[in-house]
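A single chain comes next, written as C-alpha cells; it is the form predicted on its own.
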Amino acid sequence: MSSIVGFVQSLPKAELHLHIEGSLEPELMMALAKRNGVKLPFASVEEIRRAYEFQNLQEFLDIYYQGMSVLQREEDFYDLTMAYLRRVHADNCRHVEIFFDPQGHTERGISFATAIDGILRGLADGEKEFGITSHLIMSFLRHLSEDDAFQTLEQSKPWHDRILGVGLDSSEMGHPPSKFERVFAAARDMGLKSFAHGGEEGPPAYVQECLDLLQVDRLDHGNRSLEDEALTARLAEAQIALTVCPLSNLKLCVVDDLQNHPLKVMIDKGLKVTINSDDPSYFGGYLNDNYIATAEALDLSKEDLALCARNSITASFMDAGRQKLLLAEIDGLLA
C-alpha cells in the first residue's frame, strides 16, 4: 500500500462535501470553550474522543450541536477555519467547498455575521497562506422548518457575492428534500447553486426529490441511488457528481465495514463519484485518510483514485483555468 499512499498524496484535489464546523479537533474545542468560559460535559480531550462512537446519524448530531456551543466570537470561526485548511492542505488539497450552518449558531444567539465574517475572512487567509481556492455553501437544517430556512436567507442577502450556494443537511429521515422545494426555488432566484443531502440513511425517493424538485447541481451522499436501478442510470447519464464520504458512512454505520462501501460499485457503474471527509473531527479521518482506506478496503487502481481526483475538480465550482491545469497534473501523474 505503501505506492498507494505515496499516489494520493501526489495527487491534487477538491474536498467539496465539508462541514467546517466537524473538522473542530477535541483540542481546539477544549482551548475555545476556556476561551469563551463555555462548560463542556468533557474533562478531557480523551474524554471527548470517547464520546465520539456512534450509532447512526442521530447520535452524532447530537454532540455534534453540543461541541458547536464553544464557537462564540468571529475569531473562533476564523480559528476553526485555519485549522481546517491547515490539515487539508497537507492532503495536496487545492480547492475546497465547504458548508456551514449559520441555523445552528444563530438559533444559539450567535449572529449570522459573526459567524460567516470569522469563516470567509480563514478562506481569505488560507488561500494567501496555503494557496488553497475555496467557496462556501450555506446549509439549512432540514430538522427545522422551511419558515426557520427563509429566514436564513433573507440574513444572507448581504452575502450573497461570497456565498456560492444553499445545501442541505442534518437529520435525513422524516424531512424529505420537499420540504424545502420553495426555500431552494427562492435561492435559485437570488442566483445562488443548489446542494443537497440525499440516500444517505434516506431512501431513494429523497434522491429523486432532490433532483426534480431541489434542481440539485451535486448530490451530497447518494449511496442509497444503488437500490433503484433507473435512478442509478438517470445519475450516470447525467453526471450529477456525488460527493461520497467512506470514513463517515463507516462510523454512522451505514456501511458495516469499508470492504461493503458501495464506492467502487458507483464507479463502475459510471456514477461521478468523489472522495470526501464531512466531519472529519468526528469520523477519524482527513480527505487523504478517506482516499486511502477505501482504496485499502476495495482494492481501488491508482487509475480509480486518480478518477475520484479529477472528479472533484470538475464538479467544484472553481476558476476554469486552474481547472484545467489542475487535470493536466493529475494526467502527468498518471504518465
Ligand code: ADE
The other form holds:
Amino acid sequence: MSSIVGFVQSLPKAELHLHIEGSLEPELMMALAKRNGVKLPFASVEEIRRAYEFQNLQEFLDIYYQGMSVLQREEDFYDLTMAYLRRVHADNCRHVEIFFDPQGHTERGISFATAIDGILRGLADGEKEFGITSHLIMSFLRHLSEDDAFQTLEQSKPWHDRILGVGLDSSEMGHPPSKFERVFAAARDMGLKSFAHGGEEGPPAYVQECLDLLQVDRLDHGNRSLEDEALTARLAEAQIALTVCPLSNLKLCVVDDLQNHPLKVMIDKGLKVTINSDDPSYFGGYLNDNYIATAEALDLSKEDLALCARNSITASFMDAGRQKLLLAEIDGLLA
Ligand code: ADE
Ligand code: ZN
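Moving from the form predicted on its own to the form predicted in complex with the named molecule:
So here's everything in the complex, that chain up top.
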C-alpha cells in the first residue's frame, strides 16, 4: 500500500455531499428491479455500467432519475442506505450528512413516508452496526416549480425533528437559487438548515445567490466561484465550507482532467474545502477513492489531506464532543 493510500485509510472522515440515490450500485439496481417487477432498459450489470458515460450534468441526471424507478418499498430505501454505510465504513468514514430527493419518488407515486422511513431506519441501524453518526437533508429538485418545493416542504413536517435541513440539486443552468428564495426562508423559519448546489455548472452569480438569498450553511461544489475574485475572498473570509466532489467533476466534464481540478487552488486561497463522492455508483469512486485520486493528480501532501478531513468534521453538524475526539485522532496521525 502506498503511503498516501494508507494515510487516507487511517484518517477519520465525514462525508457531507452524497445523494443516497446516487449510491445505488448496478447489482442492487438489478436485484431490486427483480424483487419489485420493474422493467429496466438494461439486460445486465455490465450494460448498466457501460451506460455511465456523461458529457454533462443533464446526461447524468436523466439516467439517475431512471435508476430510481427500482426503489419502490420502504425496505428498498433501507437496503440502499445500509449498503452505502457498509461501504463507507470500510473507508473509515465516521459521520455522514446525506441528501435524498423526495420529489424523485413522490413524482412517480412513491410516498414521502416510504422513502424517508426506509432511509431513517437505515441510518439508525447503520449507527448501531458501524458506529457511523448521521444527518439527513431533503433536497428540492430545482428543475421543478417553487410550488412543488413548497408542497414537499409541507409533506416533510412530521419528520422535521429528524431532518437537518433542505438542499437544492438537479439541473443548475436556468434554475437560479432565486427561484427558491421563499421556500428556503420558510424552511429556515421551521428551524431547518440550508444547503445548495452552486457553481457546479452554473456561474458565480448563482453562488452569490446561494449566499445572499438562500443563506446557505454550506455550499455544494462551488467550483466556478473561483472565476470571481471578490466572491472567492468572501467565501474564504466567512469560511463557508465547500463540499467538493472531484471524481464527479471529472465524470460530468466540469474538469477535463483531474490534474486540472481546482481543489488545490481552493486550499491555497484559504477556502474551507471538503472532499466527497456525490453519486459514487455513477462516478466510479467512494470517499477514499476521491481522496486518493485527487492526492495523486494534484500531488497533495498529508497535511492537505488531513486539512480536508478536519474540514469535513468541523463543517458537519455532528455534536461538539464527537468533533473534538475525531480532530484529536487526526492530530495524532500527523504527530
Ligand atoms: N443530483 C445528484 N447528483 C447531482 C449533482 N452532482 N448535481 C446536481 N444534482 C444532482
Ligand atoms: Zn451533488
